[in-house]
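The chain that follows stands alone, in the form predicted alone, written as structure tokens.
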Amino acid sequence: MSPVWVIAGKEMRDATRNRWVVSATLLLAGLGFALAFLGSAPTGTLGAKPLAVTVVSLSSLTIFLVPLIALMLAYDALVGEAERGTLLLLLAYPVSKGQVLLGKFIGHVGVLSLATIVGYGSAGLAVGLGSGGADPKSWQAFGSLLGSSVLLGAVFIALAYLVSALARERGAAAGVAIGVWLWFVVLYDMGLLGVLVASRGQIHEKIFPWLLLADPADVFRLYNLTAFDNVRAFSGMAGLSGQVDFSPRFLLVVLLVWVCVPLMGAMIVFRKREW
């Protein structure tokens, strides 16, 4: 078996062993369906599908909650196994540095994976199937909800991972996550909305989508709310829609960019670094 994968599962059955699985589980699957159950309870009268309206619903809790679990899962990745001295002897046996990061990054993934499905999932489906069934659209959108939130959380994982490489000690690096979370989740569209009211809305409207993509958070946001029909009509995204021509896969290739740069800096700060 390859190292890579050996060092994967090593990373999911330690976060079973610290209950990361569980508790990020059981915390999806509880806001999950206290949103899917209330944001769904005034859909008759509307008219609107209560899966469609779920999917906005799991939208915004996913941009703050998928985020935030995933840099405190991945934090001290790197710095966290330096300062207990297994860093040292993991890179003692026959692996690359590249294969040992690679390998913890998918077996954090996975975790953050399968939190996400089966808190998600058991939320949806009770949704779905409790309403007398949904429609295709809104089980389609349901369905890249769930792997756009996988692919959300990716990112930050490999923020986090590059935090851990470039840390010195652990308390730092958490610091610093907590920080990316906080620029990324909240004060990037904060100033963003400040620009647009400083400059009395005369940024171009052709730049200001641009602007939207140098954030992971806003374009998963784009991609979920504009991308499907039925959800973008009870989303309040119709208006932006219109002015945002970003197809929904150029969307998702850029969250994969997203993934892709900062695991490779990474890379390049963990090679480098003396541990």
Contents of the next structure:
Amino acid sequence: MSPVWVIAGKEMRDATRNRWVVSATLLLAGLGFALAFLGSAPTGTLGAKPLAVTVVSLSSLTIFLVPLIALMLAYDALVGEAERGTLLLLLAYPVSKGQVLLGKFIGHVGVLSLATIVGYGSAGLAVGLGSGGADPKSWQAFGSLLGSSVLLGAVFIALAYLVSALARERGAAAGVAIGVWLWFVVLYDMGLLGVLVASRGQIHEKIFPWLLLADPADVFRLYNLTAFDNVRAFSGMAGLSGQVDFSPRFLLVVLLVWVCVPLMGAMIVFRKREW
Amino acid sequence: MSTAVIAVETLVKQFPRHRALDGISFAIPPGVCVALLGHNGAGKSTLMKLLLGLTLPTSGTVRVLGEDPAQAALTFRRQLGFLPENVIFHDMLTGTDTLAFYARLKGEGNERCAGLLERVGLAHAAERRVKTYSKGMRQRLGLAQALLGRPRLLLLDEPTTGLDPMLRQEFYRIIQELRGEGVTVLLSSHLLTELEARTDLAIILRQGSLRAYGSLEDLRARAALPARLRVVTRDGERLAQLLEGVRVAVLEPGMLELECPVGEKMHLLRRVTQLGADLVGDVEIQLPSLDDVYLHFGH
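Please move on to the form predicted in complex with the partner chain, as the form predicted alone is already shown.
And the full complex, kicking off with our chain again.
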């Protein structure tokens, strides 16, 4: 068996024994259920498709929660092991640094996928089946939500590795990880909004959509709220999507780039640094 | 040189703020147990990392089992066993699971894991979580993982810290067995007295330079430390007068310490005992210990 899979399996096992998987799943499921039923309660009178509404509320939840879970899961992947001395030991084994990082990445993405799919999946199924079945389009939108949530998680796991490879101490890595979350999830959007207001909406409509691509959380939002017509109607993004004409496929590619670039960066730093 | 398991030539490792190793050279023949001695910061751990290829030398060459460890293929590392200093197995996994993980990384099945845990005295705790292990138990788990894959060279960084005297004895028994199987062992330590008679060779590092390298008898002879005779006496002043020409120190009233070259201790002893029972109450001979030899070279 390749060392990559040995390490991936170890990470998943560690996370399971740590109750990481259980707590993340419960958190996502709990909030997912809450939002799903709060979100669909008032829509009956409007005749909306509840699952499509759920996609809107769950994607907002994902933007806050999944990056946080991903960062907390992965920020000490390198610097933490270095402090415990186990990284040095691992590197003395017949394993390359590339295999170590890739193995950890697969393991952590696996953990996050499990939590997301089980947590959100149960909420989605309950809403979809509870309302007497949703239309195929809505199921498709929900499936895309699950997939892109995992992808968004992978972005932040990769960012966490970059932080972990650069940090001198575990505590510092934790602080920077929180900073990364604040920047991409809160501050960037606020800044963008501020600029929009200050310039009285004069940011050129050709530039504005591209600025959104500089934040993976926004890419995720755009993808989920504009990819499907039935979702778009409830998302309040109908106006925006008129300006933004990125295809869903293009947005997925951008998210993938957001996974690969920090992961490559982490790999380069990890390889160069002497532990 | 080609038969040497470890050959190091004018090895220098410069860190931004200090020079960890300052041009050291030595060669270690196969099948011996070598003690690597030095204070904290003497360069022991850096040397280990260089031997493992985990860090690159600033200048000089490193050869381990005939290869440059930093350039060798990954499979080269299957021939090595390593126990890092202060390794903390943090896992929620059991001892068996942890060892099985490392076995798989070395490309082994886990058939030998139970035997290895037995060998290091952890069989009773094999199914307990590593988190609940004491420091000594973790250290033994660390030793067990170093023995995976039948290594030809063992690099053990401070392996006996946290072990109580019984376990330490047990540890050295395992090392002796391995040496009998032809495994070369390099172990670093600053606990010197237990090394006595247990290692074939000793390397003494001080602030990154090699202060001494040789067998323990060798080092002892080179240090030429004096033997000490402690004499309990009723009249210290008179005794000192009678032993003219001998270096005498008064430790406390009624207790003198005499120094002489190791080769002349019998002569001095005879002189002292001939002085008669009314003057000399008791005599205790102290030969230079490995600690003394180490202090001699390490300072």
